[in-house]
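As structure tokens, one chain now follows by itself in the form predicted on its own.
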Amino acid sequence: MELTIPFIICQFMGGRKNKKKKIAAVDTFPNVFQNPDFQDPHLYSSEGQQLDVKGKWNELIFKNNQPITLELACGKGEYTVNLAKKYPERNFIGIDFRGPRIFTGAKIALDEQLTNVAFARMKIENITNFFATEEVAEIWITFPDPFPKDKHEKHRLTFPKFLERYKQILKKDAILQLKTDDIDLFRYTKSVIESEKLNLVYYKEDIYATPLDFEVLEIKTFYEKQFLAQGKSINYLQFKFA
């Protein structure tokens, strides 16, 4: 079908309106906490209350003492939500800086009354503003932007400057996990782990070519399903700080 200019404009406008609706909805979700001004080291609740959550996520948000897992660049939050369902004895926080992305996972968590799930809209560069030393027990990095150009290396979520931030908030022996379709980012991350003298716990390219070694890998994100439909392989590794 040949698409006319008016049709394309209508599709664009419809998408923009939908995005605005999601942003408006996210602003009302009690399980979403936002840092709209990235120079301000505070998160705000859906009621506009300024929250000092650093070191107090369990006390203020989850009202329990369960270990905390972060999903960085969580996108639509599928891993965050499904991990929370699978491990009710843990707390999960999906982090992304785009509100419309967070909308899907946050809404599912509310609809299904998952009390061990929260979402935070923030820049990952600022993560140490919002989590205290050893407050986090585990990190997942799921299908992040690979930033393939060498000049953009510093933006990759496994670049050393990011790893240093993660180290500041993670408990000792905490596991960090990367799942990605981008083989260059995957191998780059391995090289960083080796150059930084970190502990590579597990490394496997094309994880679905053979039976999965970890049941949790059966969880698939919206983007992962698209990548698999395109014939791309999925790669997974675990590492921790020495």
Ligand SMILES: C[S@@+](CC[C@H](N)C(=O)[O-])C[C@H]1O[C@@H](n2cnc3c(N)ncnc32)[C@H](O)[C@@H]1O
Contents of the next structure:
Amino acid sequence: MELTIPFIICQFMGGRKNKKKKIAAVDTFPNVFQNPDFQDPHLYSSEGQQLDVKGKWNELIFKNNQPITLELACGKGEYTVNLAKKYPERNFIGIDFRGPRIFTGAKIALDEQLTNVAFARMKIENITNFFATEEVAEIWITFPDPFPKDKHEKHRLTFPKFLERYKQILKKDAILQLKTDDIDLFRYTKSVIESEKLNLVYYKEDIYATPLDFEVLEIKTFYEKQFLAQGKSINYLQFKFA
Ligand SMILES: C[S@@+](CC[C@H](N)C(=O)[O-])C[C@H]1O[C@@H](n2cnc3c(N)ncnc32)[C@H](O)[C@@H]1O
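Previous: the form predicted on its own; requested now: the form predicted in complex with the named molecule:
Below is the entire complex, every chain and molecule, led by the chain shown above.
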């Protein structure tokens, strides 16, 4: 296919239109809760209702008492949706600040009537505004942006300041899991775990080189599939604060 300038402009305009459509659709999804103004410590439902969900996700949203897993930087929410199908006795919340990405996972969850799935469009920096002490039982961080430059270290989702926030909302013995293609971010995270004197539970570089130790690692995200197609290897670790 020839990549002419009109073709590229058409693709770009089509992409923008599609994005707008997804944003409009996400606004109507009852399983998506949004924080459109990052300064405002509230989430809003699809009906525009201001929700005070901190400490009340199970009571107000899931209407049960199941443990809550978060997928941070969830993008299209592959872990959120697939783990939810696999573990109906748990609740799953995908978190990302980009609505068009959340659209995909939220739509699948609605179409398949998964009642243990929600999505929150928010900045992870503000996570303690929306979750109370020990409200969360587990965190997955899936293919976060690596921020390779030293001057951007504070934006990495495993920078100590982020870990402090996660610690505030996690139950005492909770497991955090990181899956990434980026070996520098992966080794950086290990060094943070060690310097912060946390408990590294599992660490493996190039997980697909040998049989998988955990079946859930078979779930592959949108970015992961792209990285694998580029011949990159995938890495996975687990750690705890306790
Ligand atoms: C490389 S993508 C990975 C998406 C998905 N986990 C996957 O593997 O396909 C990183 C995602 O992190 C989200 N993100 C980055 N920084 C964030 C932040 N501070 N708060 C919320 N989401 C963030 C981006 O919007 C993007 O969807």
